[in-house]
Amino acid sequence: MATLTLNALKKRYPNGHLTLHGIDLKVAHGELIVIVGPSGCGKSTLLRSIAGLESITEGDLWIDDTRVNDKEPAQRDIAMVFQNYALYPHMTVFDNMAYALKNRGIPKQECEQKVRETAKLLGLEELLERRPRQLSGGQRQRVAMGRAIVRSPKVFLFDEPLSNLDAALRVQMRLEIRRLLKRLGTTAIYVTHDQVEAMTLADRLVVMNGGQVEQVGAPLELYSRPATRFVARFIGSPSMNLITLEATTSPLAKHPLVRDMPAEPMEKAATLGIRPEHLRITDPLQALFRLEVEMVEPLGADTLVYGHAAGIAEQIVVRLDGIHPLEESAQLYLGAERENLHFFDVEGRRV
């Protein structure tokens, strides 16, 4: 296991672009660390960077004590498990397994009995003698976490591993995943643009937004305390609602849940936040606003419904548990608890 250390890392392109601003990250022993963000923000970047595949500009990369930033991917003790899995398609499962240890000069004994270990880790054991052709895309994966595991490496780098799974296949993987690091106690960054795959693995989240990091936490503290109207939107599915407010015209900026919100902020336009399933079905009188139904999608476990309300240009999503045989052109009074609503400032900080 190890400590991984971030300080003010910056990645500027020749062309002078400027793709990561000065992250600022430490990783403690055996935590799995979970980056995500909408393409194009850095977080495939920021990987890269701590592998060593691309050059820190300015900035410092601490491995336990020691600077890494010269030092050449292979130098570093770190495995990388890429989307594409990355294997020989010449090669069986176990040549794959056991190339890095072959190239260290590992004695063939011991090879072997690291890759069988592993593949019985992993579940490959009758795998072994079959070629990357010869896989289902699960399988393929496992080879490629196993190829990773074997050389018992200081830290773990996951690039966006499930993105070529089905959907089924990719929630047995990622229970896999987060079981296997938890039995290994190794260091690990996993990245991904899916938040429901970055939920359910991380210790802790990191969210990323053009290039800089917006919040940093536990997954459910992100979701129930998002530092910033971005990091509101990105985590939680359907996303919150965000209604703007204007203090001097907004009918909604004069509810007794909402007019005690802080004055400042309210002096120009402010953002009220509410989850979809905070919103519930109440009484005319203690509602914020009466959606007009536009369209219902009942999803079994729980139903959907989107609507406009007078006074608010943004359209509203509506998580209700269970079964709502509900009519578009509807109407639903609905109201919230004053915890569950969110305030953001003119300038997108949670107020």
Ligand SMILES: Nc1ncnc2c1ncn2[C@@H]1O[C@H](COP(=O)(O)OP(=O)(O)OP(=O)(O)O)[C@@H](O)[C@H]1O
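Provide the structure of the form predicted together with the named molecule, given the form predicted on its own shown above.
No partners, no molecules, just the chain.
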């Protein structure tokens, strides 16, 4: 159990590339934080800076009440699970898990007991004598988890730990990790670019973009009240429809729901966001716009409809429940509830 505090954390690589532009984050005891963001936004860099594998250029990193900027990874009392597991190929599962304990000079007997306990927790008892290459991907992943857990560290760090597994196994391990972390009650930071993983695992979700934190909050909060246009687009799949409102030309702007919005941003080129699942078929009078259907993707549980509307440059996606035998080139009148409309100003901030 520990808290983790990041204070204006900056990271500049030796080649001069400023990767983290000052990250502020407070992680509470036992909290599970998931970091998401597009590729190259600095998620791994942030995680590695916390681990101590990269030096921190500026700012402070606190674990509990200790500033750990200048401490070696081993002294920070963190454990890390790598994307490719990084198991020691020549050691048995037992030795892999016991290695960190041995290095800390923990007596052999205690060491063995801890490893066996952890192995039991993860269902690895049968595999203790095997080498990593004799294990399946899922088992290796589990051993990597075991190696992290066995030390009872203050903070767990995960860098896309499930991305090398197939879809079914990913779902299973996702549930298992969540259960395990809640049971151990250890503070954890988890990097992923899988939407579902992020939404289901996180106590709080951190959305990063270009080395900055865009928004921090509970997953559903981010879904229902995205603070920026970027978060709006990034969270949710298919992603939110973002419609540029040119106050004068778009017929949409004259719709009562849209007209009611704060006047000031309307003068500039503001953006209206509507999630595909919040658009529904209504009568022409209440509709926000009329969609010319261009493509239909029936998924069984729901149907994705793609198309364009007059006066709107962007392609619109609609998610309709169930099966809709729609013709291409059909026309749909679509509306939405007021609370499901998101407005962003010209800088992309929510209004």
